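Take a look at this single chain in structure tokens; it is the form predicted alone.
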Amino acid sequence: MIDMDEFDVAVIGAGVIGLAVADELSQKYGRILLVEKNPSFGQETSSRNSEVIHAGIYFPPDFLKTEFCVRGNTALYDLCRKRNIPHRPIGKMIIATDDEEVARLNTIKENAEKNGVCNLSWLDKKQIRSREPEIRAQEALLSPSTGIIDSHSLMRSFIANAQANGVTAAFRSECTAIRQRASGYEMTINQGEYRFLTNTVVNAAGLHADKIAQMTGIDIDRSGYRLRYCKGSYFWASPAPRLNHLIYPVPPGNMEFLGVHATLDMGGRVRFGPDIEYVDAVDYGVDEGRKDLFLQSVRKYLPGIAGESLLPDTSGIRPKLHGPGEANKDFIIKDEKENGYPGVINLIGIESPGLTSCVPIAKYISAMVAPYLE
């Protein structure tokens, strides 16, 4: 038998999700492999969405989204003081422009006090528009938690980290077979270049997580772990309205996405999105025969927006775990070893708010494995 490498863990991903994780890892265990597929860390979702740092407000309190969320705004904002990465807790208004939306305002906060968010303040259409002249609305949930974040900085930050602590990074390195062995998992990377041995596997991989969970050899039908893509398309405006804060619509009913939101980068810069489409391809192009649409939905906080100030941007895309118009799913973080396949961490669908989530979930992650490296 040809010797291979052997490692104690292998990750696939390196989005924030398997930064963090790696990171994290890289604290207590040695032999660690990051594997991307991509030239470079961070390609795909982690850095093609709208950089908030979440409060937890949205979601049932029994999810993992909702429990990732609250703990990761708290930590997540102590680790960019410990590593100095940029950031400012701007704040969000959530803001209702009718007599329903100020019904599903009051739903929204008492879900946000079951969390065990209760910082959310009310705000009257005289204290919104001192905060913020140019919106328009009844009234408004304000969230001062909610901010943003440079998210590249946040990755290059554990990246660094944890290849200081020993970990091997493998770029342009596409997993292509995982094979169970007696002891652990043989790993093939791109199509027979390199394989290598390793006793646990945790699958990061995003966008692509189904299809790697599928290599293990589980179904993905009958466990409920296929993808579906969900393109969100931003908007910038220039010239830009002066914002102080991330402005949220009220959501849809079923939270199917937050609706198309007005964020600023830490450069200031006003976007406007993402929407919501599904398709069967990931294509990063931006439509611009969508600007009406946006048009449409910022108009109702914000009419002031001309039309010809809306330029197209990016687009990023969600791995969602239902379609449309069907209400949202949790995140799936799962040892697989109930499914013959011990040692094994599968985390499925994890979009937003994955970003704010990536210290709990990578702590989550560490505790999971420890059975296996201890």
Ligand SMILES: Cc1cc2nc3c(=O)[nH]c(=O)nc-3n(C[C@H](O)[C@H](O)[C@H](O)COP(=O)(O)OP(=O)(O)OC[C@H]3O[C@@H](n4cnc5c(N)ncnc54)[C@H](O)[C@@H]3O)c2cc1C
Second form
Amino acid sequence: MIDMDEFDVAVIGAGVIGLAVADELSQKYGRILLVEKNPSFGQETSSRNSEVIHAGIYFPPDFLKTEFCVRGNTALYDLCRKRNIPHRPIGKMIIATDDEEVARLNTIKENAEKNGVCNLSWLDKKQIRSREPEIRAQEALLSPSTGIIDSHSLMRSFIANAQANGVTAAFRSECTAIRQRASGYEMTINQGEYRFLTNTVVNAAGLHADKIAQMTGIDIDRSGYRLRYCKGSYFWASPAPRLNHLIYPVPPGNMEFLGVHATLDMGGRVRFGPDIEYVDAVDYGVDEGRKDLFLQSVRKYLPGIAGESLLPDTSGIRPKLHGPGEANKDFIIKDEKENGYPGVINLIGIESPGLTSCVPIAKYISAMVAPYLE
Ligand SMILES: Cc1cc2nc3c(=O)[nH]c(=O)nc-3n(C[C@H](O)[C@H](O)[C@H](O)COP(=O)(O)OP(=O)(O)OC[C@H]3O[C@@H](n4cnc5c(N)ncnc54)[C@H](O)[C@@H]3O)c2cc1C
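What I would like now is the form predicted in complex with the ligand, since the data block earlier showed the form predicted alone; can you produce it?
Complete assembly follows, chain above in first position.
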């Protein structure tokens, strides 16, 4: 039999989640291999998002999304300060433009408080105008702990730290098969170009995480792991309106998405988005024809925005566990020992607030792999 390299952990995917996991595990364990199909890290969803550090306002208190987002908010600001990662806690306004939206904002505030986010405050028309002269709103909730981050610097910091601690990162390395062995798993890269053995597998493959789960032998339909692609396009504004905060509308009741919001990035650019469009395939092109829908949404709170100032920008694709119009589902993070695959840890449906949640998710995974490695 051919000798194969052996690892303790194979992390699949160098997005923000796989990178945070590799960094966290490298502080305790050796023999970690990170495999990524692209030529570099962070080329998919992790570099195609709003780069917002969320506070944990919207989801139900018993969701992992809530627990990780609330803890992730504090953890990410701490990490940014410790590692000099560019970020700005600029705060966010969720704005109501009529009585019905004010009522929904009340419910949102109550939910936030159940989640432990107790620092939201009401702003009346005058207070809104003094902070944001271009915004039209009846009332608003101010979330002071929402902010923005340079997600590329965050990911660069994770990989630099992981590699300094001995993690091997293999790019242009697509996991194409996983076979259970008497002990651990045999993984195939690029259809047989390389094979290795590993005790545990952390599946952080983002949009393709369901396919990786299927490779191990899991029935992804019975487990409810099959992902749907939900595109979110952005338009940017030139000239940019003068905004000092992130501006969010009141989201739809089923929390399908947060509504077309205005974000600022670390370079001061104002972007609007993401909208919501279920698609069959990964295609990041932005359809200029969607501009009228964007204008309709944005003009509700920013009436002065000129049509010609909106230009197509990037898009990202959410790995959703639910279909159009259905209520939002929670992250799935699971050791598959009950399904007969001990040490295979699947992360499925890691959509927003995955970026905010990356540090506590990484610690959670570290606790999950510990019994196999200690
Ligand atoms: C439009 C949009 C806006 C968002 N805004 C925010 C926000 O403001 N704040 C926030 O907290 N979150 C936000 N999110 C969510 C956040 O971006 C994601 O939760 C996060 O980036 C997910 O990271 P990931 O590492 O799981 O996935 P990814 O970044 O997709 O990484 C997965 C990696 O796995 C690799 N891979 C896949 N298959 C294989 C294979 N077979 N072999 C090897 N490698 C493989 C891929 O190439 C990829 O690099 C947003 C998401 C979207 C789509």
